[in-house]
Amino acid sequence: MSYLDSLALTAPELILSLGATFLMLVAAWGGDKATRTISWGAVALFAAAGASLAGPAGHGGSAFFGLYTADAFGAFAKSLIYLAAAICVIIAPRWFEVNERNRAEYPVLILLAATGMGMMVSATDLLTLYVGLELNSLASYVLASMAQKDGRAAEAGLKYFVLGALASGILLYGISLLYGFTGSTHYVDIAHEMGGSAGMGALFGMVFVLAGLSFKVSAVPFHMWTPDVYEGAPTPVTCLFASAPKVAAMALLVRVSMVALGPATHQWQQIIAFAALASIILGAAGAIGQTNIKRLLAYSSINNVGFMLIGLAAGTREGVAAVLFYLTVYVVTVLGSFLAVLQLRDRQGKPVEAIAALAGLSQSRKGLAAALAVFMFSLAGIPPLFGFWPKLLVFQAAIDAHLLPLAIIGFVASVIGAFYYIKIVKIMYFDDAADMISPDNGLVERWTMALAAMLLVVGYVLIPWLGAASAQATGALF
């Protein structure tokens, strides 16, 4: 395959970097007037990228010797990452000019990340993953820390950066080993010495690949960052950090435990079940006693990666389709949540976090207190609501791979879990009414929060289409 030929696989990425290299400069040239224009460029590279994943790059096959593979799975997590990026730049520009002022950088920030995004679904071999991994967190610790009057920024920033290189660190000391007892950084090379004669020196490898992974997906016992960070960062970045690196960094844990680490399932299975039940457990009883909001979904997405992680424990086909199908549907929920909270606002416009103040929210902001309560019942997997059937696909996933008391847990610990989403809605219905809540006129922030909502209500419909949808791209693993 030529150069022009393996360039064609990675259009995405080069649609993202070479545009946000664009947009860096009129940022450098506008300065922070122009973010505006350049949040809407960055909107329209979104999705730029993201059409031209029906061409060769989104299942051309494999470009550049085997470092990188445009395929169904890539091209699957791929819409969802642009799709959460965009949303994340349209919301941004509006909370800044409140809280701060106009960022022209922040749109190039996350261009830039995702296409680090871009490259950690995609990549086949552990140094393309590296590089696309380092891409998007050097970009993520400039976000966390973006809100210069916020003290509790600079903090998440300085957290997330330390604790990040640590776990940068452990996965490159795992490449190395790996290597060092493989031969090879190529998944599929990989693949074949671990099903041949592989020794402890390669398992230490595979554990320290998983250790670092898992930091990028905030599991158990690696998950100590996102709560502080969750809080710290601005909302719109919060948002960003809990929707499309979690995208990616699920796709990239996947495609590394069954493409690379495939011939060694029985050993990575106990490690995922244990990080599973943990971040169930943990993610679950930590929110109970929280008392800012951004903490409290922290600890919620640390609790719903590790339903996903149930779903990769399996190690089928199956489970693999039941993660990407969770994915598609927390990515929604998650938006939604984080839209909703956008529009807490006190009567000086300032950003209201304390769940205190939800109280009576149903009496003065009717619309805003039932999507929210339609976000927390979908978290909380409660039926009808979409976000039950995703939990369901991967409890399913467990038993049918003979994992019937992964499953059990999993499923009583939901019902821990489903405590502090029901307590926000008996804040908001119940509760004597705080009036801290003032209305906001946010329109772009109000209709896509209300899509989100009806998307969760309704989503029941599209349950054949996109059980295809992720059924199709989970194939191109196996």
The other form holds:
Amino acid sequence: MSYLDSLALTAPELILSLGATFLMLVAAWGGDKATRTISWGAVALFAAAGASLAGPAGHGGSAFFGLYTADAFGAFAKSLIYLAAAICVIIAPRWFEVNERNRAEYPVLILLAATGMGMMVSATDLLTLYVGLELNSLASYVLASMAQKDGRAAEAGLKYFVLGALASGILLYGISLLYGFTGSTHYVDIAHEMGGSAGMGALFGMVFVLAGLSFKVSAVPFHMWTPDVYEGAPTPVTCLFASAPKVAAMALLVRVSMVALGPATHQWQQIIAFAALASIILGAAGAIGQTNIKRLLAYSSINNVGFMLIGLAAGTREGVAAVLFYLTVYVVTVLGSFLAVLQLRDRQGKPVEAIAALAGLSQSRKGLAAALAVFMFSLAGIPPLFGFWPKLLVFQAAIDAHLLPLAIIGFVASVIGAFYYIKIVKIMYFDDAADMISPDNGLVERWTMALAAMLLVVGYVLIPWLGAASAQATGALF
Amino acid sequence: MIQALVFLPLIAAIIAGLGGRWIGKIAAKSITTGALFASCALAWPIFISFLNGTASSHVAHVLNFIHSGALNVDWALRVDALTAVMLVVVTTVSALVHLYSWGYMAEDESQPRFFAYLSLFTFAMLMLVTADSLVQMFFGWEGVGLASYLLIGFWYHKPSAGAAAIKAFIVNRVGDFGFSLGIFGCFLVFGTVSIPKILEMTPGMAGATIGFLGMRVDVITLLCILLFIGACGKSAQLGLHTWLPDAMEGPTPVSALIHAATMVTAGVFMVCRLSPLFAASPTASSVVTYVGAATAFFAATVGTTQTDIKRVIAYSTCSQLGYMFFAAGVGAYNAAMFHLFTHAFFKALLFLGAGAVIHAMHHEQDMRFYGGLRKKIPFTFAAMIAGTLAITGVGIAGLFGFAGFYSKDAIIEATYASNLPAGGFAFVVSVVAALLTSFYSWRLIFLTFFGKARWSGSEHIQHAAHGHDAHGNDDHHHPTPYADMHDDGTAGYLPHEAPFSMLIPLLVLTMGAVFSGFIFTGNFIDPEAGSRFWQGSIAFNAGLMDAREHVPWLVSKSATIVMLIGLFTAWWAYIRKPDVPAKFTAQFSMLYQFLLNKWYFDELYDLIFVRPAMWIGRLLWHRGDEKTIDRFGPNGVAEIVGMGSRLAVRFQSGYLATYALVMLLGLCAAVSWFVFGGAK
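Same protein, different form: I have the form predicted alone, so give me the form predicted in complex with the partner chain.
To see the whole picture, the full complex is given below, headed by that same chain.
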């Protein structure tokens, strides 16, 4: 296979990285005034990258001697990533105009981060994996501290950077152990060796790799950064962190676990199952008592990751399909929730993050309250909202894989989760009006949010289609 | 035809009940009343065709219901002579009560609800009487119970009404438990719940025994007694009668329809429907006789002392139901049904008449504050007199008699003619009860319509006469019985005759009370015409009916004699010498108190059942639920979750070092698990 053929298979990454370089030049010449132009340019690039997935980049197979694979699984994850990233680009300017000043490098950084995410999901070699992950991470550290007037943002960026560096170290150590004991960094070769005589050393390597990746998906006990970073980072950035990188990291984790560590499923199942339960329970328990809605959503994301890990822990085709299904619904819900949070502004136009300020929102802003209620009910998994079905699927997968205790504990813990989601609805609909939220006229946010809410309400009609798509994507791994 | 008859009231109930708010009260009342009159118009031709002998019994299938293994139940409407009698009674009284309620409930806020309940009740009652299987009968049985509960508690803002509704419901649960055991037993023994099939197989089961509570007992006797317990609950027989007087908390039209004419006779109907089964068990039949006779006597004694006009009639109902039961017990099922038929007319008349009196007297129900109403409300007076003549059984044999004369005399003679030990007991009791019936019925008339006005003692009348000033002054007079506070005792109040919507039903029912016995006695009672009419729908004992006609002269005249004695006593005590009752009660205060307090049944039940049940309930509530289940269940879990939440938040210290430490600890734990945990 020639380099040219390989390059064709990496079309999305090429488009994004070249486009990012070009837009950076625009930013250098145009300054912050050009932010809106650059933003729409970035959105166009995401659209182009997404469109390229329809070509060979969506199913072309292995490229660069196995370092990179363009398959349906990657394409599925990338579509989600580009969609989420594009929305995070669109919603940013209004927030930055009010709180900071517009910064031309924001869309460029998101483009670079998305390039890294694309690499992550397509990587079939530990080194590609690491390069993609670091590209994404480095962009993210900067994004987290984009708000210069807010001390919390700087703190968030620093914490994220230090802990991320630690996690990278752990991951790299794991990669080196795996390489040392199996003699390869190719997923397929590692799997071959693990299937034969995987010693304790390879298992060590596996644990370290999984730990490093758990940091990225913020699974317990590698979740500690999440609440602080989510709270401190600018809201559009938090929105990004909660959506696109989660998809990338989860897809990466799935691919590593199923392809490279497939023969050791029985071993990693134990770690993943523990992380799943710990995430669900801690995510649910930690959210109770939070007063900041962004922090609350951070715990909510930990909780949701736990449910996804249940699907992975099943280690079956159905489990992986359930994870992809879950990711899709989760991304829609979380984007909608953050769009709703973005619209919470006081009379001076400053963002409001206190949950108490939501009191009586149902009277002052009916549509917003209704949409937020839909998101919360969906996160709580109340049928027939969309959020119910992926939970059903992961439990189903766990039960089919004879992990009944896992399913039962997850099921019980989801009741605890329902408590704080529904508490928000209660505050909005039954508490005395605090009258702190003023009307907002962000049309794009409002309509995108409304669309997300509608999607969650009538989403069940999409189940056959989405189920087929996720099953087809999963098929690429087996 | 029969389908329309049964389901029209249901449709009307649904429209008025669910749509009453939108269509308005006039429309709701018109629809329900119209539906009932339509049903009534459909019912009479059926009844007449059975009288003519042109109709035969048939079953109209409606819907499949349960088909599971050996259990096959369908919704089906059975029409035979017995059903036809009940159809006429139910639809006629119900239609008239609907019409009457236009006037009686005119000032009520929620009339659509009231009419919807009435129609719903009628539907359930029709399902009960057309039942072809015990399961459908149970459906109707529970349906009328529900409607009764809703209507007793119709004025739910009155605590006494709510309490009475709950009491009726709970006491009926006891009976229904027996009934359901009876149904289960029938299925166990006969393998079917279809009534015709059960009755067909009954002869083959004679003498068979079954283990019950560790004893070997006769199958049919056991089943009959279990079913009879159900009948006792619904028909307020001694022991399970306590709910009926309290049920008078409901609006008076309800008392007339449900607690006099129809629902409370469901027990009698059930025994008659299953009469071949009961006839096959002499033991069960004598139990029915003794319970019925005891009830007739008990209720009649209590009726003599009550002062609330509706309660007097309620105890009278209870007593008359006793008559029906012991008639069934001695095998005179047709006489029981005949009394049920005539009783429906004259008792509904008495209740609706009482309602008209209460209406006229501004909701005063205490007869001690009536008196002298004869000239003020002459039409009501005439109707009440007709009802009283009917219930006390006035008539001359061979010439003419009021309704009760034929039916009650038939029962009394049948008990004598049965030549059973239980029948002898029932005969004595029935004569004594007839005396008491005559006394309390005429007492009601004399206290209400004769003598001087004693209205001024009533708070209700004072409010009506003086407006509502008395509230502010707080100068309520304590009601003083039989005392003239003002010169003329009227307190300036002017009773008014009821509107036409109330008087027309009274007129129609008066016709029934006067003529229903005279016209139908042949078909119901005559040995030959009777067997042609009933067509085997009940166990018709032609021999007993024949023997009844040849009882000694004194026996056949006993009812008339005691009636006259009762009338005279009442006249003497309440017209001739009005101070006699007070002297009597002072002389025999023990007896008086015993009767006034209804033989202390309520107090006894309170002590034996209610208090222990409440005690157990509180124990389970506080200790069982709150301190055990809640403490370790929901509250305990919530507490643990809260603790976990505080712990999780405390770990989230904000220090980088802590975060890094947690990560490394997690990593170490995972590695250790693989090294030491042996997880391979």
